[in-house]
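As a starting point, one isolated chain is supplied in structure tokens, in the form predicted alone.
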Amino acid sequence: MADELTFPSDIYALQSQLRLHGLDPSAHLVQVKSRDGKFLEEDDIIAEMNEDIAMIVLPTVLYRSGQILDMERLTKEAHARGIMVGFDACHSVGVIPHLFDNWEVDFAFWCNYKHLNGGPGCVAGLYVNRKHFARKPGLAGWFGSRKDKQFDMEHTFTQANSAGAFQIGTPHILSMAPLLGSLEMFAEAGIEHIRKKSLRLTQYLMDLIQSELMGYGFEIGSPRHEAKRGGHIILEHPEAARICKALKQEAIIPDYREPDMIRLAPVALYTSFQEVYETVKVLKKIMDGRLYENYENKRGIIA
């Protein structure tokens, strides 16, 4: 089971896994519906947890709206029904605290190139609950070996007694290098402090949008309640693709998402409140001068 708002690559992976087992994804992959196309209701997810479901994969934070799912509640409900549950933390790692051990989450995975600053193509991350360390990986690889045995070059796989057992090949070392510096900064600052500043930044951004931009046809498409909000804000506008292009001309890099979403992510470690203020000021300038009309209302190859 997944949901209809999750990032496409998760669905591709689940569909591929089902096909490998000779199953039809259209019949064996349940995708929980959203009531409004923006958010998910935990009650709706729980309602789909029945005896036909073997595994659940959900986002920690929805990549569009920035909604945080109640991971602890969903894990508890899944386990009460004998269902394994994992989370895609790509849009939450580095911006909110995670207590996967305490919540007894079975597994989680994420990229490190967003809030953790690893850059595009950076190595991904994996969490596996200790209770699963004895499980054999579905596809074993050389780098999943126990480290004292890895260079024995034996044809008998001696798996690591950790999440490392699920690694396949040698990680891309040059792509891991930026994480050395980044993770040191995260450890020094502390995720609780980062979360606190992130919430203040996103609240300030929403307050400015509310006071300065509502007359231009913008709508805020992210949760207002901070317990439900991740580290980015969605602005909805019919001319969103053109506005994103105009912002880039002003040296502000947003993210466009179909069909009408501008994603703004003030990052706690290096985005100032002054920069948030300037961003809204530039948006107002673009709307007052209708500068977006210089561009086609269609996204580029990279959004």
Ligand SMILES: Cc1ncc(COP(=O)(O)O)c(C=O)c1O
Second form
Amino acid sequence: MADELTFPSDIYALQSQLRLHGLDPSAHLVQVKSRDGKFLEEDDIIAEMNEDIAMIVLPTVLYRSGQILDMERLTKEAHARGIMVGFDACHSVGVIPHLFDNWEVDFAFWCNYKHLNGGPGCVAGLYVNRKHFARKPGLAGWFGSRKDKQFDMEHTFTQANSAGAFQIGTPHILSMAPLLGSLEMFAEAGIEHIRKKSLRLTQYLMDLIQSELMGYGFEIGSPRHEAKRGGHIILEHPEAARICKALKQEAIIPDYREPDMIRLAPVALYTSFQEVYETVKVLKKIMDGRLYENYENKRGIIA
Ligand SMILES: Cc1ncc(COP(=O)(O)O)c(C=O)c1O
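Structure of the form predicted together with the ligand (previous: the form predicted alone):
Now the complete complex, all chains and molecules, led by this one.
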């Protein structure tokens, strides 16, 4: 089971796994519906947890609206029905604290190239709950070996007693180097402090949008409530694709997401409140001068 708002890669992975097991994704993958196309209701997800469900994969933070799902509650409800649950943490790692051990989440995975600053294509991360350490990897490689055994080069796989058992090959060292530096800074600053500043940044951004931009047809498509809000804000506007192009021209880099969303991610460790203020000022200038009309309202190949 997944949801209908999740990132396509997760759906492709689940569909292909089902096919590998001789199952038909159109019949065997349940996708929980969103009531409004933006948010998910935990109650709706729980209502779909029945005896037909073997495993659930959900986002920690939705990549468009930035909604945080209640991972603890969902995990508890899934486990009460004997269902394994994992989370895609791409949009929450480096933004919010994760208590996967305490919540007894079965597994989680994430890319390190957004808030953790690893750079596009940087090696990914995997969390595996201790209770699954003895499970055999579906596709094993020598890097999943116990480290003291790896260079014995035996044809019998002695797996690591950690999430490392699920590693396959040698990680890309050059792409791990920026992560090493970045993680040291995250550890030094502490995720609780980062979360506090991130919430203040997104609140300030929403307050400014509310006071300065509402007359231009913008809608805020992210949760207002702190406990539900991740590290980014979605601004909806019918001209979103070309407003993003105009922002880039002004050296402000948003993400455009279909069909009408501008994703703005002020990052706690390096975005200042002044920059948030400047961003809204630039958006106002783009709207007042209709500068977006210099561009086609269509996304480029890369959004
Ligand atoms: C929520 C989510 N899951 C998965 C991915 C894909 O990550 P990767 O390119 O490392 O496979 C992304 C990338 O943007 C994402 O936002």
